[in-house]
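Heads up, the chain below is alone and in the form predicted alone; it's given as structure tokens.
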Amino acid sequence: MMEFEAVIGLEIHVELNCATKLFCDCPNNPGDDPNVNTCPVCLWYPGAAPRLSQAALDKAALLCLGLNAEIQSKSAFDQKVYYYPDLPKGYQLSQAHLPLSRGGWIDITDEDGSVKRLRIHHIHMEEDVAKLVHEMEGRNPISLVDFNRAGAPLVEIVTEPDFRTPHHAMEFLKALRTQVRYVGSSECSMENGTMRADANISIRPKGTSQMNTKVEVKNMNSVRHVGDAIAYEITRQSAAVQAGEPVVLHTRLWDPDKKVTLPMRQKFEGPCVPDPSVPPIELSPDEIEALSKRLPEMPATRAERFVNQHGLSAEESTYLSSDPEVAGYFEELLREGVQPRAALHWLTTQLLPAVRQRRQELSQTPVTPARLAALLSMLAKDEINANAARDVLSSMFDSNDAPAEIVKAKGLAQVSDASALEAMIDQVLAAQAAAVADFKNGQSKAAGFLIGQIMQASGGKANPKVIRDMLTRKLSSVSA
């Protein structure tokens, strides 16, 4: 049986987080009530004159630079002609012939642990189309049009066909999302529709370089769905070719419930002609250089710095740097005086899970870096123990009180006074003679049991370090 390999390329639409649309001053809020954010430009009334948004151009250019692409000195808009109810003009303004940038790349980690570079062919700007809403009126299906989204600013990222596996596509989308979030051009949420990916998939005999008929797959609203759809389509096409059936150029939809791709329509490319209403974009070398200087420290550089400056592992640094909010919060903790390892531990194992459980954003949580740092300072000074710190952290989501005030109100201050603890230890040793005997007979686990009993007797307030030291001395004398 012939062995096949896949040839995959992605087309990714990213909605820019601009306040207004691409060619008019209407608010860029597609989720508002239907048809409230419209004007003669985005509805294309006679005489309407589009004006390119400078903010959209800047965000698009920064996105290109963040993906290692080369900004072109001249780019221009074209009329991508087709007729559909979601397109009021009868064409879409897009950069088909002279895109904003060419080239670019993203490095991913392949399944075997090696680094694989996946190239970008070009990135262009375009306007979004309106949204079709399909409903039932009685027993009759109807389709309504919401023009709020018409004219929203987009960029389309077109990759080279460098992908061979679903893993490549999924890792590329994750890395792209991180890069774009870092430059601040978009939230890149597939679940919320601010990033949409289509996959072009073909197969060929393994070891050959021929390009075969491709099939485009749409309607994938998560990174996992992209991987599942590509995997299914590779299997479907391979089975068809093995059975002697031709692969036909067309578009398919991913059905996430049935986990299959379904035929949608024949692939159609309408005419695309230069648009006379929007002047060409011309960027001088100085302007491009000025945009480059606005780029923040990117994730790979930040991760390397975390390794060198703070002694974190490469894996820990990559995890922290994969989200700009998480990385920023970590660095705020360090500026507040928290040690790197403590900051890493409490941020990743305690705070982030609690934030997700409450369906909050890290930037909106009441547990600010300054408040968490104050809590961790009390822990470092042995004023509270780790159990108490976790209890206080939970309370900080519902209270604006300082951590010290919460500790006082809950009576969670740690007991470190030797005289107060000694009586407690003596009481437990007297009550647990069997455990003491076990320890004398060489069963070291008995010490852990006794520490637990002392902690219980103290209501969880005893300092475990002090208890351990005092108990070790007492048990040693008993053993002797």
Given for the second form:
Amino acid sequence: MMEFEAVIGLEIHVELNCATKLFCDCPNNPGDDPNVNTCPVCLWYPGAAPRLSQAALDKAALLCLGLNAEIQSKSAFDQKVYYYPDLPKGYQLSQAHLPLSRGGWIDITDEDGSVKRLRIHHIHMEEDVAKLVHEMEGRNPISLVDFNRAGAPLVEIVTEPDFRTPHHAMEFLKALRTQVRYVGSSECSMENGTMRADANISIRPKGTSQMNTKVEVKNMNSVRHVGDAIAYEITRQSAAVQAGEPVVLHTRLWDPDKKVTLPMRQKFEGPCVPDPSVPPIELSPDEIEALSKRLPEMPATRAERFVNQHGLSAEESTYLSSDPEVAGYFEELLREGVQPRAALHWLTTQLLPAVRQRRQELSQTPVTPARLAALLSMLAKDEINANAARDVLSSMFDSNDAPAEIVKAKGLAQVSDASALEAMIDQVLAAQAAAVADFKNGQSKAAGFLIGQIMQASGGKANPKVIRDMLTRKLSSVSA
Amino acid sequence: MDSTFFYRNPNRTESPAGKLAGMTVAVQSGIGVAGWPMDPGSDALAGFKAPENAAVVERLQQNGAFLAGLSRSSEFGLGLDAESAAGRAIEQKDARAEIMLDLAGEARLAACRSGIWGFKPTWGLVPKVGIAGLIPSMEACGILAGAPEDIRLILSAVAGPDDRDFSQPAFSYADGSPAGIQPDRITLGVVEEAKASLPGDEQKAFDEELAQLQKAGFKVKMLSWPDYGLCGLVHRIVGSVEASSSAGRYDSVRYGKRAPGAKNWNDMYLQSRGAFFKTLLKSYLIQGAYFQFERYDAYENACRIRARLCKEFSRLFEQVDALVFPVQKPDAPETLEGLYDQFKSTAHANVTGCPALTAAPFAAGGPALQFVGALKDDVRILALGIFLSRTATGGKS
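The form predicted alone done, now the form predicted in complex with the partner chain:
All chains and molecules follow, beginning with the one already shown.
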């Protein structure tokens, strides 16, 4: 049986998080009540004149730079002609001939652990189209148009056909999302529609370099769907070729419920002609240099720095730096004096799950880095133990009091004073003669049991380290 | 039916101040006046009211002009068909001036037809926001008036950058002290190929008109521009492609007449567009769609040739101060061939974006004259017109 390999390229639309639309001053809030964010420009009334948003251009250019692409000194908008009710002027303003940037790449970790570079062909700007809503009015089907989205600023990232597996596509999208979030140009959420990916897939006999007819797959609403749809399509095309059926150029939609791709009806699409109403974008080397200086430290560089400066493992560093907010929070904790390992541990295992559980954003949570650092400082000084710290952390979501006040109010201050613990230990030893006997007979597990009993007797406030030391001394003297 | 105005201003509120105070101006029906119907001779915009003033209207009003109403237009201002009343409001003394789109020479030819002055400014000098245009890279706000002084006055009021018009080139307009014309310091160029395109008797009359200019002191220099004849073809290809895109928004969904009996929305588009566009415009749009979809290579070549024509044209102004072209009076063509035949002596100014002023003929039976300047040389061309209108050489005003 012939073995096939897939040749895959992605076309990814990313909605820029600008305050206004691409060519007018309407708010860029597609989710508002239908048709409230409109004007003669984005309704494309006769005489309306588009005016390119500088903020959108800046965000798009930063996005390009963040993906290692080369900004072009001259780019321009074209009219992509097609007639459909979601596009009432008959053409979409897009950069077909002279895109904003060319080239670019993202490195991913392949399934065998090696680094694979996936190249970007170009990145261009374009406006979004209106949203169609299909409903029933009584027994009649009706179609409604919501223009809130018409003219929303987008960039389209077109990759080279470097991808061979669903893993490549999924890892690329995850890395893309991280890097675009880093530069602050978009939230890149496939679930919320601020990132949409289409995949062009073809297959060929493994080991050959031929390029065969591709099939475009749309309607994947999550990174996982992209992987599933590509995997399905590779299997479908391979079976078709094995059966002697030709692969025909067309577009298919991913059905996430049935987990299959299905052929879709084609939109009528025409050519792209230069648009005379929006002047070409010309950026001087100085302007491009100035934009480059606005680029933040990107995730790969940051991860490397975390390894070198803070002694974290490569895996821990990559995880931390994959989200700019998390990485920023981590660095804030370090600035507040928290040790790197403690910061990593409490941020990833305690704070983030608690924030997610409360459906908060890290940037919005009342547990600021300064407050968490104050709590961890008490823990480091043995003023509280870990159990108490977890308890206090939970309370910090509902109270603006300083951690020390919460500790005081809850009576969670750790007891480390030997004289206060002495009597407590003696009482437990007297009451647990059997366990003491077990210890004498060489059962070391009995010590853990006794520590637990002492902690219980202290109401959880005793310092476990001090107890362990004192208990060890006492039992040794008893056995001697 | 009012054959001159599509809509007359029901109110007459004279503005007491401004450089255009007391001047009554007609604007073409495709130019938006807030709350007025906007219908450039097409059912595609039936029922549509302008949501805001066009920039040019705003500036006219700010400078004290009174809007007489909306003059009737050929469909989307293309050509001068039987519906077009361009120039008539001035002839009938209903207005002292008129603003209309000049896509290939319409404003200038309409002026010739009415025996008045017609001017097309440098492309982009007057903002086009609020005007239902068709050929964005070629069309400009033309100004018609009985006297070139009025054109210059209006231009000084409406020219200059507008924040809403991103397509305007980055230059400003300054009409400082009136530029005096000293004929002996002006060299007028004549493109031999343009003169050769005239019938024999008109060539002779044109020569007589040139002789009058020389008699007035102007130097006249013959120039060759071998590619002159390509201007019409380039305009036809590039213009029709742009028109095809521009007219794409007229889909009969939110305004405009809708053809009945469509099965679905695609069918509704097709039927409505088939029904509401008139034959001439429909031919033009189909031609543009042909170049878009079937002969994109020809369109690209036309764009390249246009860039070359612009360079060649600007080089002519290294030898002369202005060019003089003969212009033949228009008729009302029903075909695209006729349309472009009509514009063969004017389309070059739209292709190159240069300012052009037409004057009534100097000699009986002769062609009207068109003075064309280099880009942004609008003031000098208008000053030349004013000089000619005040001398025996000038056309009637």
